[in-house]
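Next up: just one chain, as structure tokens, the form predicted alone.
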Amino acid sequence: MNRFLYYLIIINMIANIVASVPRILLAESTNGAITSMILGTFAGLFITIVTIKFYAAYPKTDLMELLNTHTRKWFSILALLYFAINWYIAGLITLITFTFILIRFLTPEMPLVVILFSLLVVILGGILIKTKSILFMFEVVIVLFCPLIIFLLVKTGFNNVFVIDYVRIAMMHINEMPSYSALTATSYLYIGIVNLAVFNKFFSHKKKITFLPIFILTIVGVVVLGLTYFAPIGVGGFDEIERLIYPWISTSDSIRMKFGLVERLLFIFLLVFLAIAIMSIIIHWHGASKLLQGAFSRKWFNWKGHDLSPFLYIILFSLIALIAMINLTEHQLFKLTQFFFNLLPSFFGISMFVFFTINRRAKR
């Protein structure tokens, strides 16, 4: 399997690792949450294996194409109004979520507005260059700072403040119905593979699935998973963990490095996945500009044999993020997170009836 399809999931599953779905999967720590674990890795597993094995039959071609070659004009912008409008909500909940992290932990005195509009400035130059490019820049965010999360997360579960007797603790729940949140929350962590629609045109070969790939995605995604869900609780205790906000910044922060240039490992955790988070949301964002070029005709945004689609989009996506920003609270951020993800299933299935209607189509 082509590496840039390890990093479209890697770097979704990272993004998520200090954003909502470890709150999520601990508000069920007594609800089932290991069972939906389990559960949402093959939930996960499958969308990853279907979605590439749609794609590899269409090699060099993305969703945008394939609608507007095999299906009506009118299902064609349906379907790509759809999937835009989910791309940056994806989006917009990890710009949001970081602001607020922002804010609470390293600028505190700084207005919220002004964050928002210095990671804009950052996210919208990225959104505005090539397809392409956007891969190489995420082999280099991958290469540049994985080493580095491993060593956090490696050095946060071998601390001596972690303590196993917590993890056994909430071991014991193993037995229990599998939770609907905790469910959609753990397939969240696999979405990164739906990406495909925007980046499988760079993709000129057909995509075998074999053994190895999936055995690797499962392995990191049983790790990702296992790291998000009980360091913290190693950390913090399994009672009233369900408690906290951002449950990986605060285990973060009960870390030294005794002989480190900074001590503190909550500034080195918040800076590198700042980075990931910034990579996620211009993946997201890039992904929602181009199915809205390719539901809505440029001719209608020309002027002066310019195409100005790209800029007014990001004039658009920047607006709703300053409106939302402006009324959400960070309860209703989670609510609204939570609400996102419960609708996964409804996106799946979506999802796999477009890819149903195109094939039909493509083989008459």
Given for the second form:
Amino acid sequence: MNRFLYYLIIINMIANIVASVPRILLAESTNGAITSMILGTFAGLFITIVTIKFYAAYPKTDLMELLNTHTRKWFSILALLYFAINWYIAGLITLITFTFILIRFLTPEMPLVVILFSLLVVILGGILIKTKSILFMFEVVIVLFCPLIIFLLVKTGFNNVFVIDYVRIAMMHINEMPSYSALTATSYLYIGIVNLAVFNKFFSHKKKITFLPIFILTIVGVVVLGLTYFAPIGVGGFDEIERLIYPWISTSDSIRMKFGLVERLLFIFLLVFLAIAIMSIIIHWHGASKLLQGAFSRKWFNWKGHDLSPFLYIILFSLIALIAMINLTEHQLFKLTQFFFNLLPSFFGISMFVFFTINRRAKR
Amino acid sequence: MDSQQDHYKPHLFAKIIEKLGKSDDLVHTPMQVSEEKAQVLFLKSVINVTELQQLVIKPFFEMKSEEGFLQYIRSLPNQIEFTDETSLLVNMTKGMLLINVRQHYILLDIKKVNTDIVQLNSLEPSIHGPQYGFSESLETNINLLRHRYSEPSLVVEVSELKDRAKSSFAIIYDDETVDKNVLTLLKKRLNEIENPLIQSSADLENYLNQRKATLFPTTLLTERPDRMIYNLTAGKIIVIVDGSPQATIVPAVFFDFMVSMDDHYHNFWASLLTKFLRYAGLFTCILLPSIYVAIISFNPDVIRTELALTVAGSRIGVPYPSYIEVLFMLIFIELLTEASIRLPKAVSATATTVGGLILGTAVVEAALASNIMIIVVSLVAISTFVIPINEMSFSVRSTRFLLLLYTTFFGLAGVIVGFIGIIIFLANKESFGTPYLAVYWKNRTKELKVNGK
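Switch from the form predicted alone, shown above, to the form predicted in complex with its partner chain and output its structure.
What follows is the entire complex, opening with the chain shown before.
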């Protein structure tokens, strides 16, 4: 498996450690979070395998091309529009969550809109660059930040604030029926692979699904998921953990580096995960922009031979983000996120249907 | 060419004398022994006179017949083909000798070059590597490269720029490893250059980029023959302009600029350490001024309490916000660097002493900047010099001002977001179709290949 494929999956996993996934999982801690996590892992791996298998049959093409060549126009426009909206909302949720996190923990005096603007400038730049460049950017960011992330996760797991007994208490709830929202939140961790819709153009090799890559992904997924759920419990205790709005940020703030130049782990944690979150937003919004470009003909928006439609889309994206930012409260954002996650099965259903349609038409 | 016979002044000679006759160094010499005649025309200042004597004049008087002399001249290896009058004129000004025997015109290359002394490396010195770089003569430089890289697949294509100076330049590549797409693109771009005057490789580089405003270099300028060979084996192309002791390497990606040739001459751990130092220097130089501003002005709680107190203590009396302090000191350091480049060697020591020591202390005593600021700025200045290629060091120096601006507006988050912005910008850049920031993990031989992946 190509290393860039791992990046697509892993970036999404890591970005969601800080965002809403742990909060949803912890909220369901007495309602079968553990069983849902186990089931969700299988569901996530299943989706990963099916998606890779589908795109493996069409190397060097992307979803837009496949839909436009193999299906009818109305179908392809509808499907691409649906996917684009999903991609956009996924990015939007991460963006707004991080704006809230920044104002809570890093720059409380700065207006929300200014924080949003500071993130948007770079994110919009990221949307406009070539799709291939995004892969190179991922690699550099992962090489730079991965050692820090591993350090942070290890530091969280192995320190004297972490009490294993709370984890044991949490494990007691293994015999409960899985909860729906925890299940969807877990499978959301594995959703990074759907970005192949845009990036498959650059994977020319036949992707064979062998045992090793799936094994690696399972291990990484289980470790990330385990840390996401159990680290806040181990540090913050089991009973009241669901009350925390940003469980992971609070967790990292309880850890102190006694001899470090930066004493509170929180700041390193915030900045590193901010970088990963920006990657995640860029990948989603770039995808949304490309899907929209695939859905609508570009001839109507040309200026001196340059295609201006991406600029139109980024203006649209930023406007919606701005409006959402001004109007949403943190609680509403959480509800929206939960609602979005709960719609995930329908997203997979529609994806499968689209894959199936393309496969059937392509064979004809 | 013109075959009309003219006894005293052949037709072509008359034409050339008309064009070049205003110069006093044009010499027209008829030679005659009994019935045998020949004439030579040349510019005295660019001709190697000893060679002229040896190759042309002496044999003429020793030969039995005009026919024999003609055949002798024709068999000389340094004979040059010429097709039209313009190229002939250009060649004459470069040091060619025009010989007329009967109706025949022969152009001989016996130019005198005074710039072919090989110079010591001055821009990229190394400890273990070769100490001599290039000369300022194209032929000597090609000789140096051929000497170091005796591979029959090495191709040297010499042609002329279309500007007024008519400098020759050579495109050098290994035919087996070269990326053909890059080669075609390079030739196309070289053809498209329409600038009235190009004097050196560095000058040429600016036109190869085809963009007016570029922050990061996409071609690498080097004076080290070993670096050229290193890149040549990796399938890159070298462009040398006559009269310039540096050569341009295309394509060049970001990591090429971070390689020092000493990396290959040291042992593994030593070179790993220097590489680590180099990248640490790179990040220090870009990030440190911004982090200072972010921590002082936005989040003093980030660093541990003792350190925060020390920093705050050293800033007592500094009358303005940290970003002005940083900007002020950075510009000061830039001025100092710039001054020590431009000054004569004898004076530059004074500049550094006055600027660095005396002014540095005075600034702190006058409470215009904090002690820690001085340390930060010195660290940043030193880190800049760790980057092996000068061009990249200039680019990085400019980049850190952009990041400083972003941080001044947006605080600590701005440092990281701005840094990601720089990565995005670099990742999207291309040098002759090669991605600028692509990381190669394969082993060295594969990694070296530009077209490997």
